[in-house]
Partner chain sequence: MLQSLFDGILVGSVLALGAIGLTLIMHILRFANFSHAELLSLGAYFALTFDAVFGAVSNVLVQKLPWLSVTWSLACAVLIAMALTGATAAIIDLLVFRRLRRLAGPLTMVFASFGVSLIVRNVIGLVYGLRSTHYNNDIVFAMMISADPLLLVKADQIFIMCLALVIMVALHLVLTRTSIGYTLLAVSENPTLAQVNGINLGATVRLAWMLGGGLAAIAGFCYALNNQLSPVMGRDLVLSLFAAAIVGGIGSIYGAVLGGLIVGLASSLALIIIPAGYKPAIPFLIILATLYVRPNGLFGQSR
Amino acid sequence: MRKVNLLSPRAALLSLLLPAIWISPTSTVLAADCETKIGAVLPTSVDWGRPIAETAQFAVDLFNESGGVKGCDIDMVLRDSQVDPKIGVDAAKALVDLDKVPLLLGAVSSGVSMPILTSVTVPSGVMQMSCCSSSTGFTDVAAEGKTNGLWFRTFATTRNQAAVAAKLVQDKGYKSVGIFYKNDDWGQDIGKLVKADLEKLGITVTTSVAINDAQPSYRAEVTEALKTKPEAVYMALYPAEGISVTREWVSLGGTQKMVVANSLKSDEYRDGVGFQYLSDVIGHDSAPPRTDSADSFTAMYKEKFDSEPNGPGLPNIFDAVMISLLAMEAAPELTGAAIAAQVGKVTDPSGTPVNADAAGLKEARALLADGKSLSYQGATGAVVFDANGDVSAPAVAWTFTEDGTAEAAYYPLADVDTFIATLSK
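Could the structure of this chain by itself be given in the form predicted together with the partner chain?
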């Protein structure tokens, strides 16, 4: 969840200044007189977390209007995580123990989702679906069989981005690469993955240098990398230290052939370094799918909120809610394991495609009643989970221009998946 982390210092400050804003789980139409509770743990007290919670409630309302789950309205009990693992775990515990929810949506940050998964949902047999956690740590936990198939996320993992980074290096024809990575969970994760992927592609990684926060000077780090004389560099950094490292690197005569992560796709970085030094830079980023279902989500969102769904994780939380509720509808009983078992049935690539609007949901109910499987077409396209509960995503390559960034290439989901498959061999 890159963008979220970028904002966090300011967001944290805001959360101190503003009282926590409580979003009341009002359902506009109460179609049924019975209610089924589900839980959500989201950072509603920070400015980028609120739209995520609002979008979740929007999806729940849509689903209720189309008839709810098994004829009952869904009541989403929302609790604030404050982007704090301890508070998040407490909130999840309360939802599972007191509200007896079989399904938990959340959290946003990997650091909050992980302790909830391992200490709350898995031990209690509750299904958990996150909109936004990107750490590859979840993949490892799931692969070890420790999630009991209860974990899903609708956000493409760092793995996905790392593969695209390696692809860009390969496409550019660079033979040797030095890596600068931010010394935090995300940076270590992607740095390690990119290094492994490049080596698998036969590209030499001359060095892999950790860059810490808030250092007075990065000269020593840059010098270390410079000594290894790479043909190009890969940078998984944030703008603050990215500017310092890049300027130091260029001034010491380092190559201006650079591949950079989505975190540097910002005006701050471009202006800070100077556009004239960034003409040979190519970056990678995940991209919204270019499908009708994604466009229809944008249209629905605009109608409801009167703005573009530009915040981080909005399409992802929408799909997380819809897929979870469809699985509940399909499940013979409302337990975590039973619901989780049906997620595959509603996101089956060979199933009947259904859209996430009123008509589509109606159709979905009918198909499920007949025991048929669906292929859910949502805000992030045709969602397909792998055995570890991970999804893939389309990607874009981008370059800097005089006044912003421009797309250099679009890699549809199929291309990304094929490439990752070749890397995994």
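Right, the form predicted together with the partner chain is done; let's see the coordinates for the form predicted alone.
Only a single chain is listed, so you will not see partners or other molecules.
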């Protein structure tokens, strides 16, 4: 069976002395005669993070079924970040120093991905591909030449997300908004951008409140925000603190008119707050395009997991894995720099279109062997990275249902870009 190596950062030294512990919750693939390791730092200890890790392993299994990388199975060594920068960095160091991985998938949360990038992957020459880090800070670091071309992400930046959030507020007709944002790289970035976009649209921002991790109560922050009497609130939080803030807000009489970031698109948040209090919530997220390749991913996912891929980051991690492994197949050697140099070859708009299924991956391998470039067509469509490793994407508005989420509106990429252009005038 396919193997997923789950090691905590604290178990890194023990892994040198004890046999590895292998878990195979979803796979049925027989191993090849050789294996190549890659690393993944993902938040498996939180409810919404486990499906991201499972989808990453699903993509690895599909790639192995089609022949692996250079004839060898890929072994994804997975470590839990716990959405904690220190733990994430420790996990990444273990993967790079002990497992000698040339490629790291992760992390989730810009606040975890950034210190991994600057203190682990770039200094070690390891390529890093994130599914779920959107801060524009990465664009700035890349533009300054500080990533050495080793950084990529399949998730649209907070520039896109903030604009869509502002559009949802505008479309709802709200005249004043209070903002709660997570006090990390991602939260600070999107909180600042949403505030600026709302003010550009003539909407009053009554308050902008930073929310720190793991506080026993957020009553003081909520009480201060309530004094400003916003008509609606915008929340860019993760489920743990999002549940606490929302409970405090509602219990103290705050408005239930809310616009929320994709980070709260989870059963954990809905169930933790209570669906009955979330009927006026609308959320935003990047969206797969309306393409055959996106439909194919949905069909494969449903067949594998018997559920819709509704959680945050699932199509993005699928594409992050597939693009990375195709780049490994194309690379003359399995070093971070060599793999990163081939990302453009497998996501070339003028290349031969290939889908992320068994037949498409076999075709991709043959084309690469002939020295041809590919236009990867995946769960998020035809992925194309700019010079800073960024992508753009369509967007979707969503609402909660009793057992999941439902799409409320779809915004094609051209519409998103046009709206952003109006905000820039």
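So that the term is clear: the rigid core is the largest set of C-alpha atoms that superpose within 1.5 Å between two forms. The structure presented is a predicted model; accordingly, all values stated were derived computationally and were not measured. Residue numbers count along the first chain shown, from 1.
In the two-part rigid description of the change between the two forms, Phe275 is assigned to the same part as Ala166. Comparing the two forms between the two forms, the rotation angle of the smaller rigid part against the larger comes to 34°. The two forms, fitted on their core, place the C-alpha of Asp189 2.8 Å apart, compared between the two forms.
Core-based superposition between the two forms puts the Cα shift at Asp415 at 5.3 Å.
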